[in-house]
Amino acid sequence: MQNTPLVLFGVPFHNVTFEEAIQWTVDRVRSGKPGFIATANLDFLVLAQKDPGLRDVLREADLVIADGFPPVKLAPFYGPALKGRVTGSDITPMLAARAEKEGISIYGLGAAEGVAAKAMEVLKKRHPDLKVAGAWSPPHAPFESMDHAEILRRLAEAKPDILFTAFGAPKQDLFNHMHVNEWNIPVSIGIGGTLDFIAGAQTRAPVWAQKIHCEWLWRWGDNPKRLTKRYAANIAFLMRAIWLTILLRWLKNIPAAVDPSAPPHWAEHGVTYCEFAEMPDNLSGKIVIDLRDVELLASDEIGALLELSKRVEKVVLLHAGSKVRKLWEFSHLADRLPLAANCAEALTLVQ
């Protein structure tokens, strides 16, 4: 499995199939190192536009799967195609089936009172040898008011290998991200309303609606009061994203005005300078990367830069053209990968 994510509108997506995501989960459980999975759909893209904290959560997730058709359909316009939609609703029962074979334990957390326990009962009936470590539906409360200590106490007692967190987005992802370094749970995954579907508390859209990419429309019709505002925002964002895609494809790129002054002695400032096309693999410390000959960065190239920003002290991009700047503005990427117009600004930003 390729580790470098494809970054679409500021959100990373790992290019995996169901089978690869499941194998990643099994391997992570075997390693014992805690990590978390985000199941990101169009709503995540919308929420991440306004929430820097959620952007950080998604960028720091160990695996982000494309739980929605819009990212899958738009990906080829920005770089490699995503292999397909990997939904939380489908991967949860698939993980339970694999967990039975591997002797891996699971825990259901969240949903309405009694739903998590019921969902675990259903999975246990389907897979008699499945190890169910437990289930709990905490009282509904805002994220800040949740009894985190009690949840952590129960999880420490249960010691699950896989935690299915069903608080809804972005609450479930904020929760997993906050606690991933505190607990010894190898894999936690936010799964939205999946426990409701498994327990029969809610009915998922029929297969024919899923196949024609209209599952969201089915859900909207089933619960218009709750979903109208959300879907209106999603549709508005999607139209903006499509318009950006058209602009980036057809508008002429305006290269940056290259700084006419002599470049500073980067090494004297403790900075490594390189052009994007000649970027070495072993970069460290403070980095300035020159984009003067780059018209537009592809999604996997942005993913590589984001991964680099996690490993080094600071990354600043220099001499970005109009297309890169337009994409950066829309995607809110400057918080991790700031753009500098000239050498002096790059030095200021990298310090």
Ligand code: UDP
Given for the second form:
Amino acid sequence: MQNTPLVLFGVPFHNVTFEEAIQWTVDRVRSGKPGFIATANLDFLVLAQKDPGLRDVLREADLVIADGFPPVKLAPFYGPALKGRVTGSDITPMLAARAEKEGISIYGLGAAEGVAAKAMEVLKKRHPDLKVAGAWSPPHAPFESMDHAEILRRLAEAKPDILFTAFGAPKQDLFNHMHVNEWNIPVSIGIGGTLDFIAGAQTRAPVWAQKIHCEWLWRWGDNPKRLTKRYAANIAFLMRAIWLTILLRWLKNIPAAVDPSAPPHWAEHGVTYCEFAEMPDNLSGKIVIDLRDVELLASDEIGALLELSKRVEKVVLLHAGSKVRKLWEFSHLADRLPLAANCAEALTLVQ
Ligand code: UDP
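Could the form predicted in complex with the named molecule be shown next, to go alongside the form predicted alone?
In what comes next, the whole complex appears, and the chain from above leads the way.
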């Protein structure tokens, strides 16, 4: 599996198929090293625009799968195409089927009272040898006032290999991210309303509606009061994203004015400087990357820079042109990859 994510509108997506995501999960369970999966759809992109905490969670997730058509459809305009949609609602029963074969245990957490237990019962009926480590639907509460200690106690007792967390976005992802380093659960995955679908508490849109990308309309019809605001924000974001895509394609790039004076002696300041095209593999410490000859960075190039920013102390990008700046502004990428207009600013930012 390719590790470098494709970064779309500031959110990294791993370019995997269902099979690859399932195999990743099995491998991760075998490794025993806790990690978490986010199932990012359009709603995540919208929420991440306003919520730096969620942006961080998504950027630190071990696997982000594209749970929706918008990222899949827009990906080719920004770099490599995504292999396809990998939905939380579809991968959950598939993971249960594979877990049965591999002797891997699962736990259902979340949804309305009794729904998680019912969903696990349904899966157990479909897969008699499936190891269900447990299920619990804690009382709904804001993230801060949820009884984290009680949930952690139950999970520590059940010791599942895969945890299906169904608190809705972003609560489930904040939860998995917050606890991933303190529990011994190899894979946790946020699955939204999937336990409701499995338990039969809610009906999923029929396959024809999913195929014509109208699953959201179906859900909206089911619960207009709750979902109108969410979908209105999603549509508005999608329009802005499409507009940005058009602008980036047709606008002329205005390169940054490059400082004519000699660049500072980077090494004296403990900084490694390189041009983007000549970036070595073994970078470490504080790094300034010069984008003077770059018109626009592709989604996989941004993915590589984002990964680099996790490995090293600090990365600052220098001399970005107008297109990169526009994309950065829209995507809030400066949180992790700040832009500097000149060498002096780069030196300040990188410290
Ligand atoms: N949920 C929960 N705890 C909460 C809020 C929501 O367990 O504090 C559950 C809710 O009952 C539902 C699930 O989270 O089963 C997903 O909700 P939503 O439909 O918003 O999910 P999404 O649209 O993200 O798939």
